[in-house]
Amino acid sequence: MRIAVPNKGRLHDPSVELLERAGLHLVDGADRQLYAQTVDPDVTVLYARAADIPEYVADGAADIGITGLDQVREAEVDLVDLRDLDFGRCRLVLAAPEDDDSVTAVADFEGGRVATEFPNITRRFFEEQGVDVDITEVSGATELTPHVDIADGIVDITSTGTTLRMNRLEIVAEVLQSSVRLFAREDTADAEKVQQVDMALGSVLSAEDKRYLMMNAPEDALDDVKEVLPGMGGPTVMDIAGSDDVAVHAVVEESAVFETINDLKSVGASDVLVTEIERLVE
């Protein structure tokens, strides 16, 4: 099975890191190579441009792919969105010069020109809005086009809006919210190996905001300890040889750890240990 992964740019390192954390360690994956083997002899990584990955998966060159939702929508291919991988979040927005009072709503672009690296997404957006525009495809420096009379506005990616503000552009409307996802073809989405990879990636994401708590507690305080723990289901309780105490283990949200430890101490828990969780298969 081949997994298509961005070969460079802001999506490359997080994608490879996620595969590594999921146990799919890459071997012999030097830069500039097209392929990399993993510790699983049945799984190979294929490096490709993020924009090309939807076509690679759709055409069968790869079985699954890691890329942005924006790239799949732009490629106009029919893929199954298996999982949001929770990174690479951004928005595609329609923006216009902040000092142009004549363009403050989508309808104001009627008969105008819009520059973008995403012509298909942009075309569909304006069609849905019932607004007729002339779309100019550019390959970079999109934010400059309104200032050199190439376009009245742009559709471009933004994460924080800083680049737009630096170029004196103001957001008129949101076109699409995007993040990096795991995609598959319909005929491969239910394949056993695809499901195994999906589960492995999901187990890493499930563990990210969780912590594993271990503690000792008097057996007669166990009900109070259980009441305090905000974990997933009931805690695991084990006898401690030669002691009236029991060992209690639980998974809790990272955000609740500070308050939970204080509450546990107040009901008699001791020797509280907090550890990170690498993977959590729910």
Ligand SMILES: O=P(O)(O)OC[C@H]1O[C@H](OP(=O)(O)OP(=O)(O)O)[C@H](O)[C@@H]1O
Given for the second form:
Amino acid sequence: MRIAVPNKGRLHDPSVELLERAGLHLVDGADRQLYAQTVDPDVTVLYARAADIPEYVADGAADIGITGLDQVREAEVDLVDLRDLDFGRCRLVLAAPEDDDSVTAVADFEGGRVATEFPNITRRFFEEQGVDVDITEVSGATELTPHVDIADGIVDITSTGTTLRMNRLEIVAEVLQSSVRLFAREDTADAEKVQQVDMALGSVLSAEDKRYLMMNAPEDALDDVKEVLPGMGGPTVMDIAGSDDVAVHAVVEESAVFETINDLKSVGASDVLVTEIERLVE
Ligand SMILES: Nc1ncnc2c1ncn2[C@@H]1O[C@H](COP(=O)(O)OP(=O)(O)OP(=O)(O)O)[C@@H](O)[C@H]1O
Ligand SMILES: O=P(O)(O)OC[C@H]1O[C@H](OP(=O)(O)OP(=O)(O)O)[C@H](O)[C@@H]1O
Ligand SMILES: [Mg+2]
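Can you swap the form predicted alone for the form predicted in complex with the ligand?
Let us now look at the entire complex, which starts with that chain.
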């Protein structure tokens, strides 16, 4: 089974890190090598540009791929979105010079010019809006185009908004919300190995906001301890050799840890340990 992964840029490191955390360790992959075996002899990683990965999956060069939803929408290929991998979150927006009052709404672009790295997404957006525009495709530095009279506005990626602000552009409309996803083809989505990889990646993401709590408590405080411990079924309770206390283990939301520990101490728990969880296979 071949999985296409971004070979460079902002998506490369988080993609490789996620595979490693999911246990799909890469082996023998030299830095410039565009493929790598993994610890699973049935899973090979192919490295490609984020923009090319939709075609890699659609054409069968890879069975699944990790890339931005914006890249798949721009490629206009029909893929199965298996899972949001919760990074590379950004928006495609229509933006125009902040000091140009003639283009402050989508309709103002009627008969106007829009520069973008995403001509297909842009064309479809304006078609849906019933606005006729002239689209100019550029390969980067899109934010400059309205200031050198190449376009009246742009459709481009934004996440912090810094680049738009620095280039005195303001958002007129949101075109697409995007993040990095695990994509498959219709004919590969249900394959056993694809399901295994999807589950492994999901188990890492499920565990990220959970913590494992371990503590000791007097047996007669157990009911109060159970009251305090939220979520995931009942806690695990174990006898401690040579002690009247019991050991209690539970999985809790990371956001609840601070308050839960205070409550546990108040009902008599002691020696409370908090650890991260590598993977949580539901
Ligand atoms: N500023 C950003 N914030 C969040 N995600 C982004 C941002 N820019 C790009 N992305 C996501 O990363 C994907 C790849 O981005 P892009 O094609 O710009 O390559 P890159 O990884 O930024 O490398 P480079 O731009 O240097 O070629 C985009 O399709 C989008 O999904
Ligand atoms: O909202 P911000 O946080 O400012 O991010 C938006 C910028 O990020 C991307 O550029 P990138 O840095 O990837 O360079 P690129 O244009 O070469 O892709 C995108 O093309 C925008 O220019
Ligand atoms: Mg970029």
